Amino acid sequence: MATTRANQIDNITPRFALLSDDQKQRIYLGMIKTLNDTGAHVHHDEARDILEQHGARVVGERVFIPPQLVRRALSTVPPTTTLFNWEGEESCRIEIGRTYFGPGPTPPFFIDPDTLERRKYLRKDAAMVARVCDALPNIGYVDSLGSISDVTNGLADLYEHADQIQNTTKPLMSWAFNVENCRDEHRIGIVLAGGEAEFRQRPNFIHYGEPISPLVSDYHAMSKCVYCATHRIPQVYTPCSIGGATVPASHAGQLVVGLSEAMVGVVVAQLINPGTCVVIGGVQSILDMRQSIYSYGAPELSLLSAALTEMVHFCGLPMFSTSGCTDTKTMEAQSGMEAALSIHAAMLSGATFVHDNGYTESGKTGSIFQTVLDDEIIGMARAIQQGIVVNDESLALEQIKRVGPGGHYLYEDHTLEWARRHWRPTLMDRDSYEDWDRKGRPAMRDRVVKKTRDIIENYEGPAARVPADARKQIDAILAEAEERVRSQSRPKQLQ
């Protein structure tokens, strides 16, 4: 007969946490107080006069925001928003308690996946970094590894938003240089969603904008966070604070500044459009002050992200945050170690979008053997975040009873259904000695690179699949683009 279990907490995602209830309490305190009274600047007049009609004290730049303005935004963000992919289908759940992994957008170098040498990055990449991650199982949405090169300045961010998009049916991470390439990337997303209600219904990228730490909002970063608001684009709003250098060297410290920093962004977007999506978190570690570098591998990098997750939690916000990126410029055993550290850290600390998956040399160099590399400890670390399930199934007490001591479980039928839930490797070696040898002896980098360029020449990804029309479409905001750099930077004498 079955049992009736009540008063039971059923299998939950296990967590570590970092801060104590007070300490929460403290830091967000802290926080508040920050704005309150040392306030933070906003570069951009609109902003500024909503956040005065609001109850914000102005003077020149620098706005002092309220407690009761902090926490009228933190009670309109939605607490679970879906992004969706071209073709219409959902994508992913921004929420707290769901975790994504994915690269990260700008470095101004790539490893070229032929030579495996440093080289500017190409055009071409950014649909290659898109059609490897759609193919990678634990990489949950696609950012572009790095910032084209050969393209019309000031519009790399446009072609890798328009290249990538079409290349990937995963959730698509952009960012722009200013708000007219954001608003371009907005019209692509409506082209490839049907409309711009069709947009709303089902948006198909979040935008990545990113403050100037410390406290500055500056006008390019507030006017694609006031467009987005406006538009109902869901967005992260997020800073890239360096202990020691743009805030504190204290952790407690670095964590209420950096905390600060973002809630200007969510403030302003709520006071614009109640109900629209912010993430915010962002880049976290400290300047290492011997070498002068901001340091992607440092277990500071870890342990600042993780804790500003519970701080970000404790607002009620998804959060955005960091992992698998790593100081050394090639694939070895340190860029194993600082990645598997930082993935593992912000897998058990419940982050919603993870970014950087893929960083080298300090955030210098993309590199996409990296990434895959990555998504590989990605599944380790989800295999541990899954936990232990613990049933009447699951504890076999019958199988237990039946084999009894010195037998085995091989041919039991619950062996075989449960054998199947284990993590299964792709990169990891678990060969004999003997196959090892006979395979010619790879090492990980051997695995990875051969992994890599077998998903790069046989995964050929959604693209096909973009409607004629579409591409035609797109193609036409490009072009206008490219019109509108050239007519910005003719002479004016001349226009």
Contents of the next structure:
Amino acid sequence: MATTRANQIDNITPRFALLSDDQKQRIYLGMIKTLNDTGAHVHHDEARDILEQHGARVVGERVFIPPQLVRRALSTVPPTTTLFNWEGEESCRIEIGRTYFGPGPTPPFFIDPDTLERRKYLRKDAAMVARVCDALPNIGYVDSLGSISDVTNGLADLYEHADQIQNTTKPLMSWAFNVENCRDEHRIGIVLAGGEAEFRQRPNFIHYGEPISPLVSDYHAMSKCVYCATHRIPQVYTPCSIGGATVPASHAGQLVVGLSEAMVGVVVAQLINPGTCVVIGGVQSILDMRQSIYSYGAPELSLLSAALTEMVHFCGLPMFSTSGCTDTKTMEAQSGMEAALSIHAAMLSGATFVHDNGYTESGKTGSIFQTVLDDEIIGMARAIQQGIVVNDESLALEQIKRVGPGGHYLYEDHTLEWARRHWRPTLMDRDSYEDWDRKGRPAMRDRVVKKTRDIIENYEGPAARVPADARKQIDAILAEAEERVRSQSRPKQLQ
Amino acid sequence: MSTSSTCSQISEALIAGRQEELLKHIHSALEQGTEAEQIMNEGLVAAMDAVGQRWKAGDMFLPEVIRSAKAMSGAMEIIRPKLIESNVKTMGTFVIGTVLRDLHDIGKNLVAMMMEGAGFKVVNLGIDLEPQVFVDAVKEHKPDILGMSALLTTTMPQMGEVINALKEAGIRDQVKIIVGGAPVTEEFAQEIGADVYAANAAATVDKVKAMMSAA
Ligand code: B12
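If the structure you just shared is the form predicted alone, then what does the corresponding form predicted in complex with its partner chain look like?
Full complex below, order starting with the chain above.
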């Protein structure tokens, strides 16, 4: 058609707005005032010194951060950061407006893929989880869903990192117990990137660290934050705020504290190395006041996460959010309900990373089956998030006229073209009664188990492509770490 | 005013978590010559049992329960010395802490508060504690029960280290040990030679009480 409409927009992706501008402003000012008046504990001498040099008031371990320091930090956070995989291909862009769903780190237990029973998480699980995530179309980054129990105590993080990075082409999120292990993970990244400078240009993982709610940056969390900032490793610095326990039970109060505790990391990182990538957000949910558990299925998790996403965006930062997790112990209707709601909310709020897809039993048990279920839900949520295209072609007035009253659209070229865009289930049951019966009446749980096992058996992943030389260097780093841990624990045993 | 009505006033104030009122009733009951033991059994323990039941039934929720528990702890500070004076068996002392390199605080604090609510004298040592701190605390406070919390698989073995340190110090037999925290299981508790495992704060109180009455 020769003419176009003025200011035409074909497609608006839906986003919901929870907070008004005034509410955002008040929560933001609450954070500014909290950091200035209440301050935070920073158990790290170097970080405290840097903060003091730049105008923060330091009293013992407590740091009071003035507004101008926060604003300065916010002015140097990068608007976009690119992550790469170990093969050096761009794997994601960390920026407001792009959303990557992934699993979460470190639960102590794991659902065994064969027996479906809860057991400890093993080293072999880390590579398997990476491969399955690699195969799932709606999972945008990789994490472990467990902490490895069958390696030297204190090196679970490093083995996980070494195995996962090789088994995926997607971005990897890694955590570390301490700065030594964080440095070793960095060294593995450098080996695969082909050098320190190459790693800076093409970082192949993002570090995940946690301050302690309420308002404490402990030595380990802060030293890793400082290390990552210094070496330009993109990082997530987010608390697990527990509404009613570590932060106020009122949602606004939780947002103020949750935002403040993460902001300490942003300020330190930006002072150390302006322009280094920091993502904030975290697990935001409530303490269930009957069962005294931190609920991963509560509607408040979705509400708080979406609101915090708006606040973090208000500050100009990318958000690390939460979804696809559940309080259930076995896959049942509740697992799907809780995951669907939180995934939908996270999708509509537009967070950058959305973690914990695959967490069950309130974050105590990882389940790759839950991740596979979540992958389907994320697909559905994305179909909604894509919104509706409204233009001359999609309005289809010509087709409507041609088919007229009483006709049908099944023969139309237009249908061939547009029906392709409809979302197609891979797990949802749309069988006829007869087909469903003939297949042995499979429930969602059965279908998820089958799909997951198919992937585990048949999907290879990129690990075989890792050059032998790089593998050798990684093994050497692991061996050195073993030696370090051995020598650290020796004097203890002697005494 | 009859003693039984005072005990019921004590119970009422405790269930409602009104500490000031509770202490007032206790003082006046004592002035009227009510035995500390009676105040404890008919007023305080009865009320906390009711609180526990209501919590489990879902009629009270955690912040309310904690108010009662805190009030109970205040009440016991007055009652405990009197019980000891008159040679009545008290609920005993409970020492609790989170083990070395573990910074998780909330679950441990909840357990501590619930144990206060059950009438124990509670010493909360804090987080990230060297085994020696537990050993010293056992020597100093002579607790009936030692509780250890670990929320990380990597710090769980520290519980075993503490038990070994207690053995080395020759005081393992002097104290019952209860362990808990997200990754801790019944089997693990047995493996390291702890006496009891509890999955949450409510179960802790039940199990400790059962253990004490069996002893
Ligand atoms: C909140 C939280 C934090 C907060 C703690 C804030 C605080 N002030 O306490 C912060 C952010 C600091 C944190 C840090 C870390 N955490 Co954390 N954390 C949690 C989380 C989400 C909730 C814990 C909680 O408070 N629950 C609510 C309370 C009420 O429950 P609870 O602690 O379980 O306690 C109850 C029972 O366990 C029991 N209990 C507890 N103690 C005791 C003691 C006795 C004697 C008894 C009888 C019973 C008992 O009774 C309690 C009350 O009912 C859990 C996940 C989970 N669902 O448990 C992870 C979790 C424990 N953390 C985990 C990890 C990995 C970490 C970090 C290593 C993360 C990182 N990469 O840096 C750091 C480690 C810091 C350190 N050195 O300790 C993992 C542990 C995994 C593993 N394999 O060990 C978990 C399971 C999360 C996960 N799914 O990966 N964490």
